[in-house]
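For reference, the chain that follows is the form predicted alone, supplied as structure tokens.
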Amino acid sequence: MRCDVLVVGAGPAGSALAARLAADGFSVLLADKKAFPRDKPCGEFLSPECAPYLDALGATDAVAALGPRLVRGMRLHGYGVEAAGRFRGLLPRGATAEHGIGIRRARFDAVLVDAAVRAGARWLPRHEFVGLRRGDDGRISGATLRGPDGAPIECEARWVVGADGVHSRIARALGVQRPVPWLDQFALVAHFAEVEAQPLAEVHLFPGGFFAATTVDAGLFSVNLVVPRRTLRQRAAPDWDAFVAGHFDRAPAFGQRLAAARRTTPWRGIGPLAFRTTAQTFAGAALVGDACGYLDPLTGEGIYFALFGARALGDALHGALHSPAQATAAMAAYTASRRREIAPRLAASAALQRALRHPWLVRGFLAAAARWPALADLVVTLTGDTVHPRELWRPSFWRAFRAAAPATAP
């Protein structure tokens, strides 16, 4: 097989960006090792920014025909103390909605599969990757791919593209993939039927990890329960049902929704949560969405940095392929865009999950929150993805931030 990009993993990141390349006129290939539609271990949550990228695409129909639920904020439960916040109509980066959806991964994936075969791209679903292949220079010319009989298939391609996940086996072949081995979570992941359906999503907190959930389409309950590892090792409940209820004494309110709840899908696992990467950009290759590093997004902000980072990637190659003598300053300007916008998030992110080892700080900022509503709908703006951490330091958006009508009661 040739083509000018190879996508090597076929989540939002990896769609996302077969789609623009393709729709470019590039030809495109986007493998995945699953068939789908597939399951995915996920939260579940796309935020409000989320919605400007889905228009680009052409995906916004096709995902409101799936019937996703809106998610207009999010309630914070922990150590007594309760908190909610709802996203505030700032919209400053041009975002078109003022809530989330809440949807499964498993039909919004396919949506955007479908989206990159009809900008022109071509679908290899069950087609594993092995290894890179590489030049006499020494650039990525290609790849190695397992095809659904398990004969193998070498792909030659002018560009390859990481975009297989938190466990990026491309990441760990080009060797830049690291632990963060403070931060050794799981999460178990499942749907529940016969929960009442609230317009927020809920986090709900105790000592050593959370339970986060929201409605998604269909009026199913996705939950997550995260836990260190350690945590799994020295399991003694016989089996996950009862493990996952054994916490519910720690999170009493999301144990009494979950009372009379009946689960719909087994629990799937995922983990550990935190990995790193010392670059993403390569000759010949390059790294998109979770495979560029992931640290557990308690937030909900993984599939924005997917979307997000498909689009700065597209640009990228989009101006590598047209003028190769180009390629190391476009790929520098995908790595830089990165920079500007998820490594702050990222390091906010890694700051919240330090903060949530300290029961008192936790407890204090949800009193505070509890207390000023205010500082609840900043907190949940900030993760909705349509005000960056950065725009705290300036003027005018404090004076943004007061003139927006304030959040009516959830």
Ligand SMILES: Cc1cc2nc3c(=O)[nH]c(=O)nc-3n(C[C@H](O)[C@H](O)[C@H](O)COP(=O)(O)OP(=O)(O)OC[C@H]3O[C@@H](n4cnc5c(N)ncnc54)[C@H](O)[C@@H]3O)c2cc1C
Second form
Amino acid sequence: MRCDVLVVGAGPAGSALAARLAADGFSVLLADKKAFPRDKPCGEFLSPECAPYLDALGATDAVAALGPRLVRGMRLHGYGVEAAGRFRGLLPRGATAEHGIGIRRARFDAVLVDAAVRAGARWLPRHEFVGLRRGDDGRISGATLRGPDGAPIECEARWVVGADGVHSRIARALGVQRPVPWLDQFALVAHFAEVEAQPLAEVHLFPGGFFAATTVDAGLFSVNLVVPRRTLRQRAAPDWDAFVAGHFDRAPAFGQRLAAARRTTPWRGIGPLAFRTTAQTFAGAALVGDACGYLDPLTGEGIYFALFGARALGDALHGALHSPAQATAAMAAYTASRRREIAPRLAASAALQRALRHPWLVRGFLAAAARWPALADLVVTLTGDTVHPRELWRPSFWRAFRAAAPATAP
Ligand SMILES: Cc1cc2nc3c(=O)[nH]c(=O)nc-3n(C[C@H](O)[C@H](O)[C@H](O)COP(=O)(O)OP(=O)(O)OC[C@H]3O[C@@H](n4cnc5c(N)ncnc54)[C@H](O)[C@@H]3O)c2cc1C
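Taking the form predicted alone as the starting point, write out the structure of the form predicted in complex with this ligand.
Once more the chain from above appears, this time first in line as the rest of the complex follows.
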């Protein structure tokens, strides 16, 4: 097989990138080891800032047709205190959406693959990445895939993109993947029926972990439990329902939410969750989305990072494919845009993770946010990606914050 770009992994990052480059007229292969639709362990909450990216992909109507639930903010619980933050109120200049959405990943991701195929990408489901190919000069010149019948398939590509998620084999093959030892977490996810739908996503914090949940299409309740991986070793019985219920005494409000619920999908686990990479661009290859690294699902920003990264890498590859002499500069621009847009958010997320280790801090913050809802709005808006952390340095942002504060309600 021959192509301009081989994209490995058809999550939001890979499909969005494949759609963009195929629409630009390049020959694109989009390969995934799974047949679609496939599940992906996720909180299934798309932050408000995803909306313009879906628009640009021409996927807004197809996503709307799936019946996503609007998510207007987040209810934060912890240590007996509760606060609610909404996305409205603190929207910065040019912001487009006042709400995020809750949608099952199996259906959402399939819509993005359709967008890539409609744009002209060639779709290769059940094609697993096995290894990179290099030219005599050491430049990456393609990849070996394993097809549905198990036979190896050699694929020559001017560029290979690793969009193969948080446990990226391409990042590992490139020697740039590193664990984040201080954040060794594990997540369990499942869907539930018969839970009262609410317009706010919810997070229930407890020492060492949290429950996060969102109502998604079909009125299902998408539930995540995130705990340190070492708690798995302390697990007494191989009964995941009992394991999850064992955390309700530390998050009683969440236990009550699930009291009459019926689980509709098996528990699925994923971990470790946190990785970083030491480089994202290479001669003939690049990483995008979770393959570049991931920290923690608490702030629910991963899909936005994937869509943002796909657009930025799409711009860079467009330039590099048109004029190979400019490839180095184009890839440097991709790295710089990631550093500008994503790195500060990851730094904020890391600071939040560290703060969560101090119950007195969490309790104090939630109590303040319960009294002063604009504070909860601020946190939710920051983690919903509608406000970039750099806005916090602008006096105009704080003027808008003060003006909006009285209008917000718990
Ligand atoms: C528990 C949990 C909850 C989360 N909740 C949220 C949330 O509510 N909101 C949010 O925005 N983000 C959330 N995230 C993060 C979000 O799921 C990811 O950031 C997002 O899916 C990244 O998209 P991606 O395209 O980079 O990778 P993925 O969506 O992981 O897609 C990678 C694709 O690569 C394929 N693949 C992997 N290996 C190979 C291989 N060797 N060969 C071929 N194909 C391969 C996989 O099958 C998969 O389809 C959560 C993450 C976790 C773990």
